[in-house]
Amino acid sequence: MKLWGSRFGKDTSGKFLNFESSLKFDFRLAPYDIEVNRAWAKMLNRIEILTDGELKKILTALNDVSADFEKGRLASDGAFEDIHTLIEDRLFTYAGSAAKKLPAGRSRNELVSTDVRLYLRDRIDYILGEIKGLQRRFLASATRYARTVMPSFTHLQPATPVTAGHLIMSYFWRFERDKKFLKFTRERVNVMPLGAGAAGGSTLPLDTEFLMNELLFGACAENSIDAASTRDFVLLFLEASCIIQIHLSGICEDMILFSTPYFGYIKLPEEYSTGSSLMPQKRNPDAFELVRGKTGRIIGNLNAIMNLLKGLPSGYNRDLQEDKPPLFDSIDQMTEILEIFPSVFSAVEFNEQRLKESISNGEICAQAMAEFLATKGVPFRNAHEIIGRIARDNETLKRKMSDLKLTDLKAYSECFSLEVIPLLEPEGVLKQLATPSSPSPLKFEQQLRMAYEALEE
């Protein structure tokens, strides 16, 4: 079946029909197409295009089509151009001539955009819920390792003392920003294009206010040309997806590095790891590697849409049919990842003994010691040089920072006093951290409270 054809004298080539059909990937839009048709029929009844009897026939037919979809009886072969054509054909079967009135005042262009927006709105809501669940897992792990001291890193070299809990909370806040971006994206998705027609609206007195309320849209598109053809909302979602995936990939990189024997900071969960077909001793971080690997795929989907859109003239073009495979693939990949990642992360165990050993030489206390001298009137660049000499001598003498006595320190600067002694141990440094975002025990408790409040919003 075609929604057009009287203009043409020749039948469509079978090969071309198969080539142009999007049914193989837009079939998932069926429930949303049915929902839009239901609202459209009610609106046409309100403006007296459909009689009450015709409306009843169409609504009953739509219920039948919905049941066909749910029970797998809705055909999905290539004999139809798309899901909209298939559903319209099935409506003719169930509702007869009344169904021929349903497309009045409406283009398939705006219908496609509306269906995708409704679908994407639902998926965003689901993904937001999954992110919230992941954040709860982060909070639980961060609380568990709130006092587990470890080094932070810059350039992948030990930097300053933090806690494993503080590191995990850095993951929490990344996803808090991701939620805000997704919520903004949802607002842009939730704009109704119905009433735009193919590009220039309709002469029928369509009740767009009714349609907005019926389909729970937050706003109506301002311009008919833009409404039917824009895919900014798809770009926004894919941008949000890329950022989420990059954040996940960064966490995976941490876990992969930390699981190597050269770090030994974490133990990989066996239920989410694999072995080697050749080397019996191996335990591989496949779950983290697969999530990391899918990042390129999702970034590629964003690039595909950007390249699709970059050269299109104003108004609808058939090229836009190709927006769905990258969009649907990104949604599928993210959904699968977010459904498993919380369980994988929660099963990770930090090796507290190994973390303690990795900071035992105390070199990560260097910044705090330099800042101590700054409080005693030593210019910071001079203090930096003094502590640098101490670190160099410690390395040469195989001496820990905590081995130093006050007399040793005074050999480097008379400004040292007994107050500096707690700063020779990472735990002592943590207790004296003063800035709001720092990993001090007091600030960490405040951070946890802020995180719980953010989840309640």
The other form holds:
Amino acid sequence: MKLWGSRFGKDTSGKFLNFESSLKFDFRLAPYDIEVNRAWAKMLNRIEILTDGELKKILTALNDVSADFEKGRLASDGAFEDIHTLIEDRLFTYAGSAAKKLPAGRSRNELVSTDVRLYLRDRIDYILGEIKGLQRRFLASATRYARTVMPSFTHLQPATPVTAGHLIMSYFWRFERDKKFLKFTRERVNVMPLGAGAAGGSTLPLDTEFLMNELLFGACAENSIDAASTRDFVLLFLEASCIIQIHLSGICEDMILFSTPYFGYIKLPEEYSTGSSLMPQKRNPDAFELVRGKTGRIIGNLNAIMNLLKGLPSGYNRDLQEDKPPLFDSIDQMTEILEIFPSVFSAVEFNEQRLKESISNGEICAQAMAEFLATKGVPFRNAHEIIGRIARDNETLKRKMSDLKLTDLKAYSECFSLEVIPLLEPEGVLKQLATPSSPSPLKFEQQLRMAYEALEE
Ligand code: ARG
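Given the form predicted alone, corresponding form predicted together with ligand ARG:
What follows is the entire complex, opening with the chain shown before.
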């Protein structure tokens, strides 16, 4: 079935029809296309293009098509350009000539954009729920490891003492921002293009206000050319998905590094790890590697759409059909990832003993010791220099920070006093951290409270 052709003298080549058809990938839009058709039929009835009888027939037929879809019977047994054509064809089968009135004033250009927006709106709501679930897991793990001391890193070198809980909470906040971005994206998705026609609207008195309410859109597009052809909302969603993936990928990188024997910071969950077909001793972090790897694919999908859109002339162009495979792939990949990642992460076990050992020489107390001297009137740059010398001597003398007595310290600066002793151990430093975002036990508790509040919003 074709929705056009009377001005053509020759038949479409079968091979070309197969090539140009988007049915292979837009089939999933069927429920949304049916929903839009339902609203459209009701609206045409209000403006007296469809009689009550015709409306009834069409609505019944739409239910039949919907049931066919749900039972997996909405198969395409002919050549159709896309899901919109297939559904129009089925409606004709069920409702007869009444179905031929339904497309009045409407183009597939606005229809496809409307369908994708409705679909994407649903998927965003689902993804938002999954992210919230992931954040709850982070909160649970962060609470579990609230007192597990470990180093923070810069340049992947030990920096200052933190807790595993604090690191895990750093993951939590990334996704708090991602949710905001997704909600903003949802607003931009939730704009109705209907009424745009193919590019320049329609002479029919279409009731767009009614359509908007029926389909629960938040706003109506302002300009028909823009409405029928913009894919900004696809771009925004793919940008959001790239950021989410980059966040996940970073966590994966941490876990992969921490699981090597050289770090030994975490134990990989066996139920989510794999072995080697050749090397019997192996336990590999494939779950984390796959999420990291899929990130490349998801970034590639954004790239594909940016390249697709760049340089298109105004108005609908068939190129736009190619927006769907990358968009749907990113949605599918992310859905799969978000459905497994929280369980994988929750099953990770931090090795407290090993974390403690890795910072036992006390070097990561250096900043706090220099800050101590600063409170005693030593200019910070001088304090920095003094502690640097202590660290260097510790290395040569194979001495730990906590081996130092006050008398040893006094040899470096008269400004040291007994109060510095707790700062020679990571736990002591943690207790004295004073800034709001720091991992001191008190501030960390406040951070957890803020996180719970954020989740309740
Ligand atoms: N299948 C097309 C798409 O996905 C929509 C149909 C518009 N076709 C057309 N010839 N104007 O973008």
